[in-house]
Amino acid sequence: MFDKKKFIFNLIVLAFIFTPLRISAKQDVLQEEILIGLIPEQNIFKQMDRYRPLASYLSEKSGVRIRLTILSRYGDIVERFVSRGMDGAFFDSLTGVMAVTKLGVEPVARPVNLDGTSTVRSYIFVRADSRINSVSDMKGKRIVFVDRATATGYLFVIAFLQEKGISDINKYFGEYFFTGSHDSAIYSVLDNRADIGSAQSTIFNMLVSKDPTIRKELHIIAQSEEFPETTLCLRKNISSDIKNRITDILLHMNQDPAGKEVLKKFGALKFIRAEVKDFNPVFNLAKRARVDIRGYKGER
């Protein structure tokens, strides 16, 4: 005979012992979480409310939570990857390059800028009206770095300036100094803190695209060859599910809707795959700059 009651206590009964294993296997899945790094290109909040969206949609999208944490200098980065116990970083080109000599990091993937390009150069610019056209006319002038572990925004400049002859900065010039990011750079020199300065083409562009004026304020006198942009490294022991699963979405985020707002908020068109080869320009830059990468620090 059909016993009601104890049917329903029956359900009662199951639905306790297998909700939790449900709450359980939601919970595994959030557990599983990696620590990316974000070099200092710009003022710290901005470059993160930059790669927050990215970073939420990664999360989303591969079940894994990405937690971003920001670097306050680029030369720490390398050291702060392993003593943070980071599983991969977002580098510029030449902290990928020392990351990859001496951490052994995998790139894996890069974006396509919004006009199309996937790399960036080093500019050297003075304001409009400050007469200077030359390395010549920098004699005695006051120059603003970004900070030593940059190509765009030091080692460039260096290179540069061996070439025409000038190899100590101190004697050359009467002041420098380092503002730690690639904006702070560039309105050091709108505001005439200094009267050279060297950045990235893509925050330069970035900035000029939100102040057209910048444009015909700043001069731009010299800039360098390409390099690869700001490409996301992971470590080389990273789990290949992980890996492979995070590479996929980038690569593939602007085919989605959601992606493509994602990219829109980002500053980019899409992710291209990455290789140790991109590189390479980097490489030539130490040499021309007289630099060891094995042994380079970036210290001020």
Given for the second form:
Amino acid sequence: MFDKKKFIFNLIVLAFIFTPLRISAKQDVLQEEILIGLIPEQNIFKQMDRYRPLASYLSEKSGVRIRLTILSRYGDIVERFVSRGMDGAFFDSLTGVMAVTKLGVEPVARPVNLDGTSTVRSYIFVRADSRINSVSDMKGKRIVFVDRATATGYLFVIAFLQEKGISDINKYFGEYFFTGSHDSAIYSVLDNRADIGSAQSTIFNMLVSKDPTIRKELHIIAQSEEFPETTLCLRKNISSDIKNRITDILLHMNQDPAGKEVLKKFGALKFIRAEVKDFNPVFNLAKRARVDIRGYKGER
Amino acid sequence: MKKKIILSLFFLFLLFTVGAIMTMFYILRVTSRLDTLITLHQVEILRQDLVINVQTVQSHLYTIGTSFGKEMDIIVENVATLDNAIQKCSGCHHSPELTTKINAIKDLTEQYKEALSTFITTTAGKERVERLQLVGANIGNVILEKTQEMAFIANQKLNERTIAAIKDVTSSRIILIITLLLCFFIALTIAASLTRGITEPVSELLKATRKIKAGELGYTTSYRGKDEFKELLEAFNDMSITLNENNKRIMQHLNRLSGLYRITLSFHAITNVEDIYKEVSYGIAELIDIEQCGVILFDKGEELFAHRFPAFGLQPEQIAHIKIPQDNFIDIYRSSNRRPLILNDNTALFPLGELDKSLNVKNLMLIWIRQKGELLGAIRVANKKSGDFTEEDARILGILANNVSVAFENAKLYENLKKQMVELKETQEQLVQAAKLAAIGELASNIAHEINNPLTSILGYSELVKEETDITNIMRDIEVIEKESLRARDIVQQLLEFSRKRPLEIKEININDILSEVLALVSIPLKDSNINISKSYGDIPLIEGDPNQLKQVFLNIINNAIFAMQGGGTLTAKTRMGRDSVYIEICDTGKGIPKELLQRIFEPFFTTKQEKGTGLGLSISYKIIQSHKGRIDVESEEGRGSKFAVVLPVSVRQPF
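Let's see the other form, the form predicted together with the partner chain, since the form predicted alone is already up.
Shown next: the complete complex, the earlier chain at its head.
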């Protein structure tokens, strides 16, 4: 005859026996740790909030503890990558190109946005009430950039202006400055701390989705071609096992309910495999902006 | 009591429910106060955390870019902690005023984060950066101020709540103690009341039960409650009374049955019908409290039914008038459908009419006496003192009437039996006498010879006297004549004495003497038959018996022995003492008795002597010895002889 009490007692005993083993096993696995850098695409705190669930998910699934570190600015990303012993970073298109070129990092995966694209564009925008409709209207105005080390927040504008015959921004604009993040750049224009701004389309659209009035208040006067979305690149000599595990988890997390939940918080549909050739549009942009990537440091 | 218990329990339940509700209320109130206090303290801790976090972040804000500046990750971590602290604060329930303040701080925190991020990430222009730093620092300071304001408000509330909580705890404690004490004492009172309400009637019941057990039937309790116990005790009282009444009824019935039994038992010993009348009349008077009772029986001679005497409550002269013609009596019997006639009030139906009136009859009952379906008469009872005659009376007297009928039958049978016994006795006596005479007859020639000898001497000496002249010789001859005459007279007297019909006479006798007398009687036939006599008398005590009858027995046995030894032989007569009996053994050496006849020798009229015997000798002897509580043992061997042993007890005690 089935003894329910005995069965429950045995279950409890088994749970007591095996629980410490399981915990210790997990602790053993989590002894592996990698440090992933984040660029300040937006408010650094929001950026950290956005990536934390993803890091937790990857840690849990891979057994490798993923630790995040935020960078205060784009420009020193390559130096900081080395000096802080990072194992990888989510690079934007230009810093990605710089890292690939200078450090030989390997692109692994990049997100597909909610609109189905996995690319970004650079927007040049002004306030709708600024009466700036062309480059000529910009003369003597205040322009805000994100960082010299961004394709969408700086390099495209430089290329655009050069193609319009303006090679010296110091002389053409009344004031220019760098906010360090795309949303700050947008808010600078919105708050009338600058007249012209440039920022990454995904950040721009994200702010618009949160506050649709922004779309009415700001007027996009130019936009770039498509550049690859922020891409996870891992250092070249990282354990292939870890690299494969992380890549595999990222590429298949959209098939996992927990992964889907994380993707939803992250603001993406899925991750797709990334390759060096994805950065070709950026190389072209650098040429158009007459920038040598090898010697370019992106400093302000 | 059931209602009382239910109401009491319900009241107790209500009391405890109220107590429990009050307890719960005060516990909840106190714990709520304490919860609030704890929450307020937690809020204070949160606020302190918030202040510390803001201060930490502020310090970072001032030291970023200096040698004291922290790593970006640490700054981000601290801001995250600050953000969490604010989220915790806003997650709690607050007053609208406080919520507004917290929301304001929350907004300020967002602005602070934005300013910090902008400050950290912004380059280009020292002034701009410093301005951004100042903006951030100002927001931080505002947060600190707001937090301090909240702390002040919170402290005030904390103080108020603490005082209120202490007050509540004290008042709750007092109310709870009072409530519990009140509940306890009320419950105690109810329990005592219920216990008394239950134990008192139970005790009464127990007492009454013990009384009844002790035989005090009909005992009733005096419980005065108004509950179910009252019903129970009333039912108990009813039961006790009923039990008592039933017991009385049973006792009455038993008395009647006992009386009935006594009367009917006496019928077994009664052989006289007058005694039956008396027993019935007076016995019924004992059973039923009546004034008149008697038996009316059919008189064949006069062909009417007449009241018999003795009777209870009636004088002979009164009874003498109670005579009812046969047809009238049978009509009454038939009209009552052969069932007992009970007339309690309808005097017009009294069967004796005027006679009943003269006997002052108030109520009457006739119980029919039947014998083999034929009406024999009736038991007449009149004037029951304690009310009317009942069916129960009729039933009891009906049983008695059946027994009376049997008693009459028995008396009649006994009368017949008595007559037959007298006749039988007479016949037996005649038989014994006949047997005795037969035995004497067998001796007749010997007796005649015995008498003849003295007579011959007398005749001879008489002749001599005629011829004798000498007076001396004459006198001598006369003496011989006298002597021989006396001898002859003795023989005749002996014979007469033996043959005389006399009643049984038990006295102490010497068996040896008896046996010697019988042997003397048969001495001549023994001599004539050339039979030797061998006597061996033992030292035996006197025994109780009838000497005449025993002589008859011995004579019969010796006569048979003489008959068996026609060619001569030896007759042995022997007496000896057994354990408590005397043995008289008479043996012969005659032809013996064949085995097939040995069992029949005591049968009446069985004889082997042909015309010489009556066949009654041994059978009469057997009866005589039986009446002396003795026995006769016979041993015989054909051609060698027989042995008759008469065994007699020393004391007969109850002789025939």
